[in-house]
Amino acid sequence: MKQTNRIKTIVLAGLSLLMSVNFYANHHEGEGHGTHKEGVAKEYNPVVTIMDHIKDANEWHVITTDENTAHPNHISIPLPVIIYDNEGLKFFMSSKVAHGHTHEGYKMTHDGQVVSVAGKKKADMFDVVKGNLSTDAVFFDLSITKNVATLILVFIILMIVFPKMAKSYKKGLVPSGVAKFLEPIVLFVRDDIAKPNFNQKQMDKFMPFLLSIFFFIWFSNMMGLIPFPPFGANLTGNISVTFVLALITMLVINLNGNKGYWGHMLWMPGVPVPVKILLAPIELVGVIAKPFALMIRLFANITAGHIVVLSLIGIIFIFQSIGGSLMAVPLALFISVLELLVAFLQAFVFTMLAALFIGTSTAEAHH
């Protein structure tokens, strides 16, 4: 039985790798993909493929046919483009601006980014503060990109799975359906993450938060490993996503911090006053340093996994030989299987450290 399960795992991983080779090889047109234009072949550049994949985009590219011709056929899943500029709100699908087309003053670059034909720059928070929206220089991009669509999809999955899981327990203590699979993981979060850091009252308070971030990160990581639309987005490898997760964790830590937590941070008991004045700013830096470490760790590990797999697959197209394939495929298969573990491990590490930091801020003082 165990041997059968191992064979199934290897077969599934192999199929996933083959699909990823096909997907990544045809992911985008342009430099780095060996396309021919006017009879001139371009040298394959894996950096372009890798960067195109790990970045966000306004469409889900499926495949390119007739790639070695002057007019390749690109098959993509369009996503909504929502632009707000000095002319007002604009809404259209990304297919309107794909492959060199211009629509309402905007077009899409080869890597799936919507830009302004008139040279307007994308607005950021500093432009909001300065109030530059009234000029022609900026525009707000509120589009549903790959990462946003994946985030919404993960949210929908969580909202479907967990109510069903809770409903199954109303029928009896024996779980049914998806609860059979998820119950051991929920118990793992409770027994190995929450219990060592909280008392029973605190566990009841913080378990929903811990379960939410654990399953959100885990589901997002797993969906990023599926190499075909509507999956494959590098959601937790996006620094903005990990920043928001870290920010929420920081708020939970500090808003629930008790008197002892803030007292030991701002005015340490039993320490000379000059030392207190010196240490207080350093301790305050830790308020930001802890969530910053959570943000960078998750972002770096997930992004690195995607880059390693793509780099190994790129060897096939660089050497264009059987020897390169014989070397690249086993290594890429090994890393792909390892990424299944990393997807779970990163969710565990983020949740475990969040529980540790929250437990420290809510711990009762011992005299």
The other form holds:
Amino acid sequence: MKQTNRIKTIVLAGLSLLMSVNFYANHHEGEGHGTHKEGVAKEYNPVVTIMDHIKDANEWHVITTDENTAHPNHISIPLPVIIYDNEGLKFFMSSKVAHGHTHEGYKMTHDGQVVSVAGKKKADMFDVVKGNLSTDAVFFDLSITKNVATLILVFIILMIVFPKMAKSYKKGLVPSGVAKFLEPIVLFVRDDIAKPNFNQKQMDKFMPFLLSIFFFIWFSNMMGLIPFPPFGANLTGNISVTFVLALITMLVINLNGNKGYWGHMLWMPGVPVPVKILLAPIELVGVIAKPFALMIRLFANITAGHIVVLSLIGIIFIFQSIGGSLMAVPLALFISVLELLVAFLQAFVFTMLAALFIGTSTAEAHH
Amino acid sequence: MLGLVTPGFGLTVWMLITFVILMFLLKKFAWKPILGAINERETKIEGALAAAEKAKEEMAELNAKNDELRKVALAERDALMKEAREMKIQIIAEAKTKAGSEADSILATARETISQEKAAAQGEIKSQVATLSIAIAEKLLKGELSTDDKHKALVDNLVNDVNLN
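Could you please show the structure of the form predicted together with its partner chain, as a counterpart to the form predicted on its own just displayed?
Zooming out: every chain and molecule, the one shown earlier first.
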């Protein structure tokens, strides 16, 4: 079993060599970890690993070595922490609060969450909606977290790839380079997603939005499938990200809604007045329900994919035998390949439904 | 577990800012030029196809026209040949008639000339004969006209002879 652990360590160490970012070692001592002794197996709990991966974090955990010793060695990429509280704006690297250290009233939990030493709550969107914004009760974490870093990376990749594609058309109208691969997908979005829902004028108006959400979701999904930093973060499986995508989609749907759309919603034509009154609230729920479904669908699908792959890999550490690997690795490979399809499919579904909803809200009246 | 479905403040803000900027930048630097280029190409291809179709139609039209022209030319040639043949026959016939009439007129003229010449020759012969006769008669008379009677009788006789001729 020690040998298995050594192999694991070697493999993970080799993986870490792929990265050129400066790491720091994070020795967790005490804090409930003191129960395991040197050489004695701690029962492996895959749920912890999986949940740590699924959630956002203020540091980018790479690997942990010497896990079953009294001094597990957590290797992580430090990320900038930006906090706004009653003392103003605070900026420091997450390495300052690692090792169980406290810095400017903050420390970091084992799963990489910066928390207030004073017990203040980290503000989330529910607090924003409820108006619970007093800096005495909550603090605002604007850190470049793992997911924000991934978001910026996706931004950079998209801003390199697509302007490059656009530039390639200046040489000639025949697609060359990256355009050769991406043009069919752009055409797919245009002809199979946008065209059935829009007329020519609307196409010009909404195509940039549809292409942006499609490629953002697709690239983010695929980056989440690459299992080593700076990739592998669960970006589109984070509810904040899908919330924003759905929010923007909702705004686009309703701000462009025409008379017919609002007429059908508030005063359904062709039905008796009592039914009109009954239908209006039901239709109004749809304004929220449609983007809400978009938000949950993308979040759940991508998160589920990450959970399944990690669970299958977790089998190896539960069984700690060759047999377990023989079963888990092909299955994980199969699911990963399936996730490649899901990555595209979910981008397609989100974009197609967004196009459908926008199409309905902007459709010309024809009756 | 609730934390998983609670949108965090920081990531929501960053996502909102990043995505809106991304959308506008991509719209300006990627989607507009890309879609523009694709549209331009499609219009070009459509135009080229239409032009090819038109050229094909024009070609067919041209061929049809050529065929017609050939037919017309052939008909014209046939007509010309026919006309030429007819003209040849006509010319030959005309030439024949003309030659015939010319020959006739030449013959007639010749005949006339001959008769005229003959008449002239006869007249000349007559006058020659008369002169000769007179000369002979003179000679004879010189000998015989010793007497008036004889003289007179002889002249009468001679004149009668001449008239008879």
